[in-house]
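First comes one chain, alone, set out as structure tokens in the form predicted alone.
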Amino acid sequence: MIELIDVNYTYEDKTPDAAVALKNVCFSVKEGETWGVIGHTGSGKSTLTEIMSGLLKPCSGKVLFNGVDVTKEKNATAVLKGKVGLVFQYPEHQLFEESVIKDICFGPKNMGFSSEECLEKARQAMRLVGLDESYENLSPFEISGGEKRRVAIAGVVAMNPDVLILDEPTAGLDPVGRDMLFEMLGNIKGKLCKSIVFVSHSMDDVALFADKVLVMNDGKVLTMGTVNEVFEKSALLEAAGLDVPQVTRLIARLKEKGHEFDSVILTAEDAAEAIYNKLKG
């Protein structure tokens, strides 16, 4: 869907400020997937999702989209407009509208539907994030921040993108508001998007939630595939700065005192599962 080809990009590009945010980097997206990019702070991330979305555009390099090069086009932002959609940190930041309705329909409306098919699309979007009916009406400014996170990442979902980026979407919530906003994001994937990207600092989030993991290091990839076969270059995470899931953490100092696992354990459920196998056996 969505394919990166040798993209370098910096800011400031020219001028004595110039810093340089992105090395050549080969990255592709395809339909079904949910990719988790990890890397310490610097380290290229965010400019990685701004240039998938559009926002950005490469100082050299191509973007694909379904084999067409967006990197030709004057408005890159236009062309994937509906197509791959943004949720920066904070979303809940940018809510403006008077009612939540009225938000969500923001971007449908921008994109030329008529307004019943605006209010159509916000309602699904309402119930795939968990909204029901009866915050249509409320101010976005008198509810909740987990529940103005919804709204924010509904109006993402109204406009129907084939690909969904989000920027550390779990920032600022507690253990219970991550895991009913990862509970979400499977339900939108599951009935509306085809692929997801999500930038994340907590390697236990992306154990839980991605089938692949992007790492980058430097505004470069360091390394990237499976959560397992990320996840086993241990070694190769802790020199950039990172680290493993807490969980394989544990696995890891009981293999060292000579206790044997078949393979990379990433959550707590498969951690005890094998401890408990392992007892019993």
Contents of the next structure:
Amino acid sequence: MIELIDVNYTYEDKTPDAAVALKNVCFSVKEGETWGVIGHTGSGKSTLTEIMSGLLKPCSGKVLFNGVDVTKEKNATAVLKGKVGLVFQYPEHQLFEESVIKDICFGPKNMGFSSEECLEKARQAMRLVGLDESYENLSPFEISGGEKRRVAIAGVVAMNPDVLILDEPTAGLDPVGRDMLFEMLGNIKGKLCKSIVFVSHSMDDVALFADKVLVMNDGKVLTMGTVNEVFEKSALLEAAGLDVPQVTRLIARLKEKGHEFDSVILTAEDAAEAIYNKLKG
Amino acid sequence: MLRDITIGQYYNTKSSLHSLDPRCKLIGLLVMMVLIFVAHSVFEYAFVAIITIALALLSKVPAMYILKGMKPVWLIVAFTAVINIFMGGGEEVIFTWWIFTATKESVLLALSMMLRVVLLVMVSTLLTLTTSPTVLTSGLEKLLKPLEKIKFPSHEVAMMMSIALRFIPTLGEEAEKIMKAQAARGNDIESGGIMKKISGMIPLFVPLFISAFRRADELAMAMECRCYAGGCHRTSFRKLEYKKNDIVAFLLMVTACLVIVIYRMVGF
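Same protein, different form: I have the form predicted alone, so give me the form predicted in complex with its partner chain.
Entire complex below, previous chain first.
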């Protein structure tokens, strides 16, 4: 669906403050995939999300959406409107309307839908993020932080994008909030969006929710592949200063001690089962 | 878009102009402003223009960067020029169009006004380009110190200024982030009529104001938590001291003033 070919991006190009954010990035998202993007602060993750949604134009390289090169378009955001939805970091800071429902309607309204269609899309989005009708007429400034974030995500989901991109959706959430968020994303992916790309700092989040992983380091793609493939390369990840999920590390230690495990283990449940089977012999 | 505004921005090239004492540069700006305003003959205009260009060269900031930062000013310059050409009186008519008449005097007046505005903006831009905000405010604080005798809160004013300057880039970044976030939701402020553009601003300004107030609140709280109290004879981390270069700069300022004064008195 989205394909990045040899994308380079430099902030403040041709000034002394020039900062290279992306170097020769090739990356593609196919229908039905859930990608987790990991990397250090400043590794180019956020820039990548903005390029994928057409907000930034790459300095060189191509961005293809369903085979069409959007970098050639004058207004890439307009072309990708309603096709690629981007949820920024701390999206709750962008709320502005007087009621929750109006704020969620903002996106569909800009896409030119009638008010009834907007309301319908907004209500569907609210259900998907787990907000009931009682929230509709509340001010987005009087609800809690976690609810604000849901409203903001619903605002993007209401545009029915094919690909939903989220920049650190779990930042500042407690473990319960995090679990609820991923459950919500699972719902959205099943019902509305075909693919999801999310940026995260936490390996555990990626292991839990993504099926493919892209590892960024210093503006370059360090490695990518399925979750198992990537976390198998724990030495490479550690060299880049990144961790593997806690459970994977535990299993790696057991392997060092001479215990044999046949597959890469990413979640606590799998680990428990594998260790149980091992003990049983 | 917002990154293009270079007025009030610092551009470090480590030139000799950068290393001057901020007080020296502030006084220099004042002197230049006075000179630009009193200039009224070709020689005087050429003199101040040459000084300004020399300063710009001395700063080692790329000329394109300075000119790009003046982009918003060009409109004002063009506007004053047009007004001056057609509204100034004078005898020698050059051409007439409808009810507008341009005279030799008015064209000259327009040209000199244009030059004045451009030079003024250029010297003040040079000050901020070569002086970091923190240094600038501490210089201002020192310069205003004598006014404390008449109960002028110089430290507080300097503090307010430095906080304001400090938050320009932060709010700029924030504005850009919000613009992008709303653009991702299909907010379009580039096209459409004036009403559509204005209504497209609401989704930007409401979150921006909310975040500005939140930041102000957080900052005040953080300062209070560290027991900040203004104006109680605080010492500064970096002491400002006049060096040899500053003395040279002061001498040059005096010379520049003398040149104008002598020129007026002798009146070549």
